[in-house]
Structure formats: structure tokens, C-alpha cells
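Take a look at this single chain in C-alpha cells; it is the form predicted alone.
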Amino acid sequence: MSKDILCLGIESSCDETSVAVVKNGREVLSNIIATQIDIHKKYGGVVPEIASRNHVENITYVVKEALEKASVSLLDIDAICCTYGPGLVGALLVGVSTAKAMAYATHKPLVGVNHIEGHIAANYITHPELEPPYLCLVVSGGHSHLVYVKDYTEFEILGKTRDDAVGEAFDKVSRTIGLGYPGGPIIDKLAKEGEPTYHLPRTYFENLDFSFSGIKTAVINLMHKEGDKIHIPNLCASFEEAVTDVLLENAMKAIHELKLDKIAVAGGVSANSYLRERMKKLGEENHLKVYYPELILCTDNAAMIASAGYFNYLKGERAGLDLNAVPNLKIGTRFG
């Protein structure tokens, strides 16, 4: 019987300080998340310097709590995995520096993890039966990617946003309407009370790229033109429908081109209830198996980093103590 492999994951790419212990890439023993949402709310978005400072204050305690909850010591860990990009450079450096210090002190292997690949790996935790190949729609505050997952560590980007990421569009629209930050959960909630009565543009290209700036600008223009006459729940429902139409149209094109029978969604926007509902219906109509992470694994967390790190570790990937933060790291890139 093969030995269980314990990976400790560290995630600090934006405003969540998270540390987790995951067994064999799919079983979560602990997943501690110290969020900064309430801190950044009053600024209408994440302030990088404040995020970094809070990571420094939180990281030691979060590591301690993650190990205690998993009932393991640092010496029991087989590999230390950390997000090294993409993300906010100052925030990333806190997690990377912590991971390097721990690896140096314990002589444990250090594994660098791409944050986007971490989001994809979150599905392996919620769905232990999921195996590549499949299509993954990665939708978050900073990223909108259509990814062909060929293997656990092999990815091909089929399409990506040319401007705003979809989560970014949610936040900007929410701010325009006056709903606050973060925009995704607020718009999702209000959309349930409305109907998609406003016509908003959908942008498509010859390839599978996305564009959400046009939808965002249309909402801004509508607010300037009609102001108090706008029915906010209906506008939220209209925006949500337009964004989802574009995401799923491109996803289905990719599914047909590659002849795949599995599709997953990942990232913070994968928590959106309307997107999940449409994905489920799409799967039923097209005989597709549909996967999405449980809600706690949609937003930034270290369990997904430990899971992705596990597959990198199995492949033999190791980072040196010169590992650095790479804020614009591309998916599929290894150690900068």
C-alpha cells in the first residue's frame, strides 16, 4: 500500500490568508482562511498595501491553526506548496517567504503553485472521481479563462478575456449601481428578485476570447441615462444573464470542437447561483458531466493550492529557495 502524501498549502495572492493540509490531493484535513473582506469594503476594493500588511500579521497564526486542526506537525508534511503567482506582488511575497522559510528549516520539498491552476484543482477535492481531460471555465475577480485540462499539470488556454475579468465586471457594475463591494454576491442576490428586462450587449469573437467591458459600459450608460427610473433587481438579472450567455456560448463551442464530455467551472464567480443553474441545465441538455467546487473552495483558499501542489509534487517538480513572486504568471508556466 502506497504511503499517504500530506501537502501543506499556503495562499496569499490577494486578500485571503489561508493555510491548509491536504492528503493525497483530494482529502482536506484543514483549510483555515483569514479573510480581509470587511477591511477592504470601505475602500470599494482591495488595497494592495493593506492586504500585504494583514497577511504579515495573520500568516503565523493561520499556519499554527491549520497544523493543529489537521492534528499533524510540520515534520509530518511531505511537501510545502505555495502560490507564487499571479496576484498582488506584496501579498504573494508573504506566502512565498513563509513557505521558503519553512522548507529551509525542515528540509522539506518546496513546490510553487500557479493560482489559476489551484482554482482548477479545487474540483478534485469536491469531486474525487474527476480526472482529466475536461474543459474548465475559470472565472474570478482577476481571471476569465477557458482551459483545456489535458492532464493534472498540463493545460492549454483556449480563450481568455481581452479586457475586464468577469469578476472585475461584477465589482465595477456593483459600484456603478451603488451596491458596494464585493459585487458578485450582492448582484447574485438581487438578481433573484428581478427579471432580465434590459437588453445588454454580448460580445463574441472568431476565437474563444471574452470581452466584458462592453456589458459594463452599457450598464454605466443606462444608469447615467435613466438614473432613478432603473429597476435595480431587473438590471442585476439582465447583467447576470448577459455575462453568463457569453461564458457558456464559448464553453459549448470548445466542448464541440474538442469532443469532450466533461466541463468544470472554478474561481470566485463559480459561486454564482445563476451560473451554476445554467451550467447544470447545459449539462442535462448536452449529456455533459458538470462539476463545480463547494462554495468555500470557489474563493481563494489554500486547500486548492495544496491539491494542485500535490500533482506537481508527484510529477517531480521542485522549486528552489530562490523562488520569487511572479504577479503576472501565466497558466502552465513553471517557476517563473
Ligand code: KG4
Given for the second form:
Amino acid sequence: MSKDILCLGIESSCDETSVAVVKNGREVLSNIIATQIDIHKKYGGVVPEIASRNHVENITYVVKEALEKASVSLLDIDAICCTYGPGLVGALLVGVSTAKAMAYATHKPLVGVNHIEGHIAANYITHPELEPPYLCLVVSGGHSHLVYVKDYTEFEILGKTRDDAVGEAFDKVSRTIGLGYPGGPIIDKLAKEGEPTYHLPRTYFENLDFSFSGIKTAVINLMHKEGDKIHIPNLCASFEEAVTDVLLENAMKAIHELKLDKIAVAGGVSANSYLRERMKKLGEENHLKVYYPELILCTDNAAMIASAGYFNYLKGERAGLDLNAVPNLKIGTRFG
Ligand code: KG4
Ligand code: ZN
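What would the structure be for the form predicted in complex with the named molecule, rather than the form predicted alone?
Below: every chain and molecule of the assembly, starting with the one above.
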């Protein structure tokens, strides 16, 4: 039997400082997440400089706790994997610098991980049987991509948003309605008490790209026009329905074109209960296997980074100590 491989993952691309230890890319031994949501809430969104400072304050404790919880020492780790993009540059640098220092001190291999590829890999943890190829709908606060996952480290972007990311649209709509940050979980909850009675536009292109700014602007205009008369739960339900219609219509086009039989969803918005319900139905109607990560692995966490890092490590990918943060890193590109 081959030896188990332990990867330590570090995630600091936005407002979560997280460190995890994952065995063989699929089994979580620890996944510590220090969230800064309460700090950024009062500003209505993430303030990059405040995020970086909090990562600096948290990272050492989070590393220590992740190792303790996994009952391993740093010397037991086979590879140190960190998110190096995309994300906020100052925030990313904290995780990258920590990983480099640890790799230097222990002579362990350093592996750079793309944050979006990490979100996709969250599904390998929840579904140990999942193997490529499949289609993945990546819907997070900063990204909305339709990705053809050809292999564990091979990706093709089939469509992407031309303006707002889905999570960004949830957050902006929530702010307009006065529901606070982050908008996704609040809209998710309120929509369950409402019906989709408001008509909102759906935008499609000749290719598989998305656009969510029209839906968002229509909600903002409705709020300005009708103000107090708006039925908030119904508006939330209408917004979720419009966004989900567009996501699933494009996803199905890709499934048919590529003749795939598996679809996964990933990223913060994959926690959305309405989207999960519609995905499940879509799977049943079209004989598709549907995968979504467990809730804690939908939003930013380091277990998904350790999992993606494991597959990069198996492929022989190693980063040098000159690894840098790449704020606009594209999926499928490799540095180091
Ligand atoms: O993946 P993530 O943690 O960060 C990025 O990589 O961007 O995603 C955060 C986003 C936020 O926009 C948040 O509002 C959204 O995920 N989100 C949700 C839900 N939970 C978090 N959106 C819809 N429904 C949810 N239940
Ligand atoms: Zn993320």
C-alpha cells in the first residue's frame, strides 16, 4: 500500500484566515477557519487593508491549532500548499509568506494553489468517489465560471461573468434592500418565506458567458420606485429565481455540448438552498449526477486548498521560494 500524503493548506485570499491538514486530498484531519465577517460587516463589505492586518494577527494561531487538531507535527506534513491567487494582494501575501517560511524552515515542498481550483476541489472531500471529467459551476463572491474539469489539474473555462459575480450580486442587492453583509445567507433565508412574484430580466449571450448586473439593477430600480411597498421575501425569491435560471440554462447547454453526465457546483453561492434544490431537480430530470460540497466547504476554507494542492503535488508541481501573490490569477495557469 502506498504511503499516505498529508498536505497542509493555507487560505488567506479574502476575509477568512484558514489552515487545514488533509490526508490524500480527500480526508480532512483539521480545517480551522478564523472568519473576519463581523469585522467587515460594519463597512458593508471587505476592507482589503483591514483584512490583511487581521490575517497577520491570526495566521500563527490558526496554523498551530490546525496541527494540534490534526494531531500531527509540521514534520509529519508532506507538502505545504497555499492560495497564491486570485484574491486581495495584501491578504494573499500573508498566506504565501507564511507558507514560504514554513517550507524554508522544514525543507518541505511548497505548492501554489489557485483559489478557484480550490473551490472545485472541495467536492473531492465531500464526494470521495468523484472523479473528472465533469462540469463545474463555480459561483463565489468574486467569480462566476462554467468550468470543464478535464482532469484534477486540467481546466477549461467555457463561460464567465462579463460583469458582477453571482455572490457580488447577492451582496449588492442585500445592501440595497438594507439586509447587510454578506447578502447570500440572508437572501437565502428570506426567499424561503416568499414567492417569485417580481419579473426580473435574464441575460443570455451567443456563448456561455453570464451577466448579472441587469438583474441587480432591476432590483435596485424596483426598490427606488416602490420602496416600502416592496414585499422583501418575494423580491428575494424573484432574485434567486432569475439568477438560478441563467446559471442552469448555460450549464445545461454545456452539458449537452460536451455530453457530460456529472455536474458539480462550488464557491460560496453553492451554499444557496434554492440553487441546490434546483440542481437536484435538474439532475433527476436529465439523468445527471449532481455534486455540491458540504456547507462548511462552500465558502472559503483551507481544506479545499490542501485538496487541490494534493493533486498539484501528485502532478509534480512545486513552487520556488520566489512564489508571489497573483491577484488576478486565471484558472488553469501555473506559476512556480
Ligand atoms: O467563495 P466565497 O467564500 O468567497 C469568494 O471566493 O469570493 O463566497 C462568498 C460569497 C458571498 O458573496 C456570499 O454572499 C455568498 O458567497 N454566499 C451565499 C450563501 N452563502 C454565502 N450566496 C447565496 N446563498 C448562500 N446561502
Ligand atoms: Zn472563495
